[in-house]
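A single chain comes next, written as structure tokens; it is the form predicted on its own.
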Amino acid sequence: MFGLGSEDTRIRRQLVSVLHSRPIGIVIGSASGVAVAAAALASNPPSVLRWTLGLMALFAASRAISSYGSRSLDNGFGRFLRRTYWMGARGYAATAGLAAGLSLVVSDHAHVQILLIGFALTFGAGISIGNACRPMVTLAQMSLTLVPIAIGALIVGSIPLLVLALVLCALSIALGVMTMNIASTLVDQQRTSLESEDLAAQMQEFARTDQVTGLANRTGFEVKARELFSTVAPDKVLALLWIDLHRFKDVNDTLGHETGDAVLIEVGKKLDGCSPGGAVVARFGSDEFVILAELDNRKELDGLANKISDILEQPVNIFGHRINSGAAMGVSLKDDSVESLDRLMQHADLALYQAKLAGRGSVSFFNESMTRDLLRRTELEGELRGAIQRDELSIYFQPIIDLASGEIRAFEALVRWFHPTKGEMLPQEFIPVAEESGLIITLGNWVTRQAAKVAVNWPDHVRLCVNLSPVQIRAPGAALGILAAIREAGIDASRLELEVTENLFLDDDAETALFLEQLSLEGVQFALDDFGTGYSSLHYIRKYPFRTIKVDRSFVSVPGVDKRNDAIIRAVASMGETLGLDIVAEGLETAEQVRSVRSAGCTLGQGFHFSGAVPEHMARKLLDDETACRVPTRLAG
């Protein structure tokens, strides 16, 4: 039980370091040994005894000195003090014990018999207990104690020295099974308090682990971080990486958790091993890593963000499945503006917001600027939502002409926000705000269930086209709500026309494909807005049920300015003409672009040539008109 196991080596330190926390009792013990010593010597002993004393008084005021001495010195000195310690302690007893011996062989003197006897008799009993924490040590030096008197008494051998000797004897044997049995009794107790720290430790070191990754999770991150913020040296550069993993919620719903939790170990993995020595690498959330790293400079804080977003860019392969994910990156750096490590943490959020508007594998670094433009989308994103709340937005109708007959085809509702203070609010004002909260999920169907109810009441063959944002779609329920919207309106599916970008199809992944194939499933159309401006792939025409292509306003000029336009937009129309969809020429001006598309191939035309958006009201007077003269009069030129 009291070997040197690598437990009970521990356990021995501690309650050796309980002893020596108060030495109070050892002063207290010393300097009694030395009145002791004192007291016998002004009785002039015998020089053996008198030399015996002396020796006992140096050991005890040498105790005294080495325990306070090894408890207040961090030093060579100090460490001397605590090994030569219990040399002095053993000393110390054995000269006790002989001063005790000698004066019943050498002393007539009965007061000093008496005295030293009765100090030693004290003195080995008090090291049973107070010393029991070392049980070895401290029977050693009750023997030492005890010993030499009741060997002493055996020399003199009168009766009661005799009956003194057997009860020293019996005494030691006594002392000894009290010091195994509290010995015993600490050990245990002292065990229980040591797994109850390592309990608490371990139970602290878990709720601070990412028990997916084995990195740090918030509350590990900020207990470090806090500790690096706080001793970073002045000529360093300390730098947060806010890292969010692109569309990680993609691969955790279509090919499962378990794929999900592989990826995050793997990003993990990457990312602990590309960061610098003592920086603190945290999972900050489901998809979202955080790196604390003190640096020399900026230089090689640019070369730390730039591998990083190359190494996660790099496909992994996950249970046979080949998982492109990157990611978007925001930088911030302590400067003397950044008092605190959450200051820090806000500055890279910030960055980390205008990483993700600028797409997979973005890494941007925080600025000023970016905490003003925090504040106007806000205060926008809160205005927006007490307008759709107040129903103060309205939708405009833009007509698409058929460039043949001159006829409505369709219109393109665009919603208008006329702000009670700002007026007019742009489009490309308040969609990012609206897409960037999800707030474009709301207003999309809000749009889409309003311009049904106008459509309506529009002739049949005019269709309703509406466009819907990536987020929109993506959204639970996407497909649904458009759905409930035309029931409630009572307009037949098929006139309804949604208008996506090429963006969309980035990752072509399985959740768009589900919500194009619901759509059309139930009649409804769908249109590629501003082809060419994106990554445009004939994949996309020939993959999606597409009725509609409409060519970007960038490639529409003035015939002969721009050949290359010209023969885009030929090619595109003879396209559509071989796979039988409309194509829609965007941004028609002018009588001569209008001829030059409809040349082109081109079927369709919108622009402010025909009309610009216009009210509810607008629209209908268009209808009226052309079913009243049935005449293109804008085509005439």
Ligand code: C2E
The other form holds:
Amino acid sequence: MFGLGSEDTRIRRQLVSVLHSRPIGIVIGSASGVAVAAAALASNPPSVLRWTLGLMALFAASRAISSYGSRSLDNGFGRFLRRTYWMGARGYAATAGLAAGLSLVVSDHAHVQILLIGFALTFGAGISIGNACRPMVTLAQMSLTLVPIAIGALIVGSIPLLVLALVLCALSIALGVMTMNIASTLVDQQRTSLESEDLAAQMQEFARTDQVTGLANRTGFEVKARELFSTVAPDKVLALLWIDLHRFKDVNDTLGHETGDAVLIEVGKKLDGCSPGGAVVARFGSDEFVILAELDNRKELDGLANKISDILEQPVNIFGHRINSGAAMGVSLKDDSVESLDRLMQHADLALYQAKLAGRGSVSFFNESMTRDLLRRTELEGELRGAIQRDELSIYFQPIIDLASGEIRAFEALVRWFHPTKGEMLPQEFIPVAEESGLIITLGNWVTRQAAKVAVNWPDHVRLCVNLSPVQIRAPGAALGILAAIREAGIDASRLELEVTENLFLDDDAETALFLEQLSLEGVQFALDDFGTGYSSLHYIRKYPFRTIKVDRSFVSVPGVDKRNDAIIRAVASMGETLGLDIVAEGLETAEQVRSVRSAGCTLGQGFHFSGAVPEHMARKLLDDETACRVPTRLAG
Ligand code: C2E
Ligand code: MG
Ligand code: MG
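Now the other one: the form predicted together with this ligand, given that the block above is the form predicted on its own.
Entire complex below, previous chain first.
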């Protein structure tokens, strides 16, 4: 009932430590024992009692000393005292009881008898309170104290002493029962409190752990990272590596969450395995991992970043699927300007942003210019949002000319933003911001709708070219949005040509293919824009239904100066002819360039030589002039 199993030693230790936490009881108990023994000895008792009293005083003193020493000494002697403490305690109880019992038998000094019996009884009762958590100890010590008195009383045999013996028996039983009750209550309470402590610790651990990978989650990371941040040695390098898996969402969407989780577990293991000892490795959000590591020097950090990048580039095999995870990584270092962990994380986040822009497998280290870029981007994003709402954007049209006949074959719709105070903003500057913020979806849909409404009034043979960003294509219902714009304007789908760049195919996914297929079936045409600046892979040209390839203007050099450019244009043009594709030479600024690309085999041309992008009414005028004289007019570019 009150016994504590070996697994409960933790509870026993706790209770004993409570007992010993206030040693004042032991000190008073020992000091009073010495005083009682001295007072009794002063009455010159018979020698057997004298010896017993002497021993009692010795045990009392040793108990006080060993109680003090066992708490304050952390050496071998302290451990010896802790181990032998119980002997002093039992000896003290036994000699106090023996002295009281003997005094009844061998002494006729009433005051000494009262002193010794009174002390022994008080001591016995005190033991039962002090050791309430250890009933067996209580019973043993109480018996050692009370039994000799009872025996002495029985030996003397007088009626009062016989009653005393009986009372002592009854008292022992009563104290024993009370002690056991108290003990079981204390043990229950202690167990409950320890269980709730354990539960609280388990819950805390749970709240700090990522349940998929078993790594720390954001909360767990912050707790451990703050500690590492504040204790890092001054001659070490503390680095934060923030890793973002490449297009992990697609794995989840196409192969299911179970596969996605398995990829995360695998990546978690890889990262944990290659991180140096003591590093904090955590998973943030769905596909982001963070490592905070203390390293010897910058070289070691470079090595670690490259190693992680290489490891994540290697495909993982999950449930028979070969999955190419790959990742972008931002790295920041703790230096004098980084006063907190939050700042270090902010820096790594900014560096990650740059790495993501640079594409899969990129590693970017933080530098101050990234903070300035962020401020500029945030400001620009706010302004662009306002500009869209206030209808401050407009669409200009740049003609695309048939190089054989000189006729306008198409107009490319190019967005223009005239800022009320800053003047004209360049698309190269604000289109990337619109893409990052998702504003491009609203913006792109607006351009398609507006441009289609304009183009419906042009002659039927003039196409409308609209630039399409990969972000727009991945937005839900992208194809439907475009079809709705065509229908709303009432323009024939085959007159719309969507310009996409090779970036769209870097992730060669099913979504893109479906988008192109859906619109192609409706008759919409596609052009591969800025050809030559990306991977220039012929694979895309074969796989997707392009009607046009636009050779980037960087290939249109001064004719004859760069022979390689000429050769490339010639090769692309000849491929176009074979495959029945239109080849547009972009950025034609001079008549010489026009002649050159025409002789190279390009069918169409676009550039300031013919016209820059012009507002709607000017585009209309170009068409009207053409109808009037059938010669392309040269306008200012
Ligand atoms: P892009 O699609 O390659 O468009 C052609 C760019 O080349 C246009 O710049 C055009 O003004 C410029 N250009 C045309 N002829 C010449 C020339 O002879 N010499 C030189 N140096 N440049 C010439 P713009 O309008 O600044 O647009 C830049 C890029 O911004 C576009 O490149 C396109 O990728 C993007 N963009 C523009 N409008 C839109 C839009 O409505 N939606 C999307 N998603 N992107 C757009
Ligand atoms: Mg374009
Ligand atoms: Mg282009």
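Rigid core here is just the name for the largest C-alpha set that superposes within 1.5 Å across the two forms. Since we're looking at a predicted model, the values are computed, not measured. Numbering follows the first chain given and starts at 1.
After core superposition, I'd like to know whether Gln211 moves between the two forms (criterion: C-alpha shift of 2 angstroms or more).
False for Gln211: its C-alpha shift is below 2 Å.
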